[in-house]
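Here we start with a single chain on its own, the form predicted alone, put down as structure tokens.
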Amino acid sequence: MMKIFFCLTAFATAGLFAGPTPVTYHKDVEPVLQARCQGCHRPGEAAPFSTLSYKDVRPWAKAIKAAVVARKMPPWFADPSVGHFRNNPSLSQAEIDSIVKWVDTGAPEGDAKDAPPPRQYVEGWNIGNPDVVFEMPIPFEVPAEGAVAYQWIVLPTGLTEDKWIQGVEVRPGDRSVVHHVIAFYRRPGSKWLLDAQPGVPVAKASGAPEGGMSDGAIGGYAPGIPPRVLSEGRAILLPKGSDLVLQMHYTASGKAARDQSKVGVVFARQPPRERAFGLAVANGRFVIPPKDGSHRVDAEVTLASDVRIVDFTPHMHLRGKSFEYRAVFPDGRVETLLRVPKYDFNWQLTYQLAEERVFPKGTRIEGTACFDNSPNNPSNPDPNAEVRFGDQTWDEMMVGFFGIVIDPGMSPGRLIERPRRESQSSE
């Protein structure tokens, strides 16, 4: 009997009877939050609470568990069976299991010595310290209620030479009322918004349709869209003497607010090998019938040159249900590039291709959007309304942005065959 006792004692000492290794915040959970969550979940950013410390996280433990088990967080909506994307923030099953076990065992902190080194952030910016900041000189007063027309604000850059942008971040002054911001640029001599005074918001973009006389956009803001930080050798052109033009979409929140948004820019240190630019498949001529739960709208563009595509950003409003991009090659072959089966207006995500590809001249890039205008859509502003293209969130948009890179000396105006063909149908 004594021999058995000594054997059991030896086994226990050897750890053979030890319980499972405990899951702790610092050892198991903090590295996941640091890698996947802190970009938004920290003071001054869009998320509602911080994940920078155990003290910050502990009160939210059960909510975090529920969100990751349902795969609501981190937000990601691409069909995993179509394409691969390098910015996919989705947690692995092992990471989800660790968070669940941590919460279920009381969310212990553990030993601070197990914590990873803290990430370093520049307060107020995700792109690091900007080389220059362009800010609205006059705050815009957003009323508590009612529709607010798009505001257009011209910000002179004062640039005396062409500049190449490596990183750009648009930061709203008050996220509660800023639906989105697009930072366009216009070259000297443009007649677009010619009558606008610098820094003074105007409610109508005179001189051209929306953005029609700009030479492009350098960046933007919408919930879920990260700042643009380009890889080495790639940059966005900002010509000398250009003005920035901010397109501001405000939404009343029930409380009067003041916004003074700004744009931070980091310039490239060397001339780029490739110029980053944006194109889109878009349709502005659709009509969505009342109570239609699955209305399809299509658009397409044909490439007039070989083009390297790097990312996709589908855009719709509250009735947006799904979005898909396809490539139809010159030989007739069809390939689905991105499918978003459950579009979420609250997260305007960009999907960055893990393997960038050159699509040959003559390739047709197609986009298909589906809208839910039925009473079954809890976000639907009015299922009895006939819906058309428009600026406000109770209107709709069908725009499939896609990012490209081209030779720095190439003209973006020669990338797409004209005219664009648009069509629509109902499922």
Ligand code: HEC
Contents of the next structure:
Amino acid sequence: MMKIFFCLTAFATAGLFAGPTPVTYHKDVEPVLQARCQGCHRPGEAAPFSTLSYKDVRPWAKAIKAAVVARKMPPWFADPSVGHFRNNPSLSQAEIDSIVKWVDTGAPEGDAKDAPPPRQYVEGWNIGNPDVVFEMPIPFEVPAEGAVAYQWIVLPTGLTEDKWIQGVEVRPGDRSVVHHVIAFYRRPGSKWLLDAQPGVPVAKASGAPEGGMSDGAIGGYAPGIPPRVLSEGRAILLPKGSDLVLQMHYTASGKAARDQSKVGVVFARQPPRERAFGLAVANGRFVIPPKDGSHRVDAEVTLASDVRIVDFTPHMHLRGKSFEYRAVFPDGRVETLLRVPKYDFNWQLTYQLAEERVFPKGTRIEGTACFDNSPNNPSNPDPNAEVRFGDQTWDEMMVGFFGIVIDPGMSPGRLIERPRRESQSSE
Ligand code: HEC
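Other form of same protein, the form predicted in complex with the ligand, not the form predicted alone:
Every chain and every other molecule in the complex is listed next, the one we just looked at coming first.
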């Protein structure tokens, strides 16, 4: 569509038509904002202004131009020369040019009859109407100042049969203090957080909780992260009798606040063909020396069976500088799967492979993280600190999550072969 329009504009300015076709909001800009911005830029979502109407957008025209020209918005950090990702929201050059031209010619509204039909949003949810909502029964009081330990909240589901989750969305109660939420599930009989009263927050560091971690996470929240909606035929298993466990990371904002977050779930209408599951390459034993501007940390796992990998979610904290995933095939061939050259802690993005592939048994998945603990890193909370693995943002993490899909009847216990090897070096 855009391409065609641009050809026409080129003709028009070449004098074939009476005058140049003006670039207008309704005709040219609104379709782009609708497709690429409204997900976050609308009331109740993470972004600072709405893009639902001309009136909302007009005061932000110059800022929008600056953000799209710099490719700051929409947020996306994958090196375009490595791999293809189905959820890459980046604007085409033609779309950027069109926005620039619109702003430079006074950001005219144009004719409302040129507008695309408005998109329908369910108020308060991005996954459609949830089948069930699990909410913190009592609010958590976040102090005005100081570090807040991770809070763990057990929410019984009351499910009497296995359920397959198609979509899950974690909604913070008060965005100003919720740094992130991870929603796990806990199987019946698990010893994890056994002493916790349902709904009552328990303060404790994350690490590996005694009794072992649960079977895994079903979803999470961090600013600007879209909710998890799985493609048709694919779902996450929520075993009957499970509880949800929320890991809440609150950060004081200078003002005391109360938060009551919730998790909305849409169940699959039919039994799935594939079960979605998460694995990771992770290293928890690094030490980043003070002022080191380029500290490398590696981790790897070897696949114990053929595994279909569908996405990647690199996770580091404020000193995270870059992250890379590689596959080393059984024949020794190495392929880079994702490269994030400029990691940004504020955007915990998932990169979904355009072409989901089966990696054969024996493939090594490697992760390489680079940390910047120098004073040149503007986000660095303290360049003089020796930094280790930990929960708080002034600690670090090195986790390369990767999403896989398996046969719904298969046990996820047999997916990884050897214990991971961890290594690090400073350059
Ligand atoms: C994934 C969510 C998301 C998407 C998609 C997104 N934004 Fe944003 N945007 C944000 C958030 C959150 C902020 C505030 C934090 C920041 O500035 O980094 C922001 C900030 C901005 C700002 C800066 C405001 C300022 O303070 O100067 C502009 C301009 C902007 N977005 C434009 C856009 C445009 C145009 C699009 C679509 C082409 C878009 N955004 C898509 C989440 C998003």
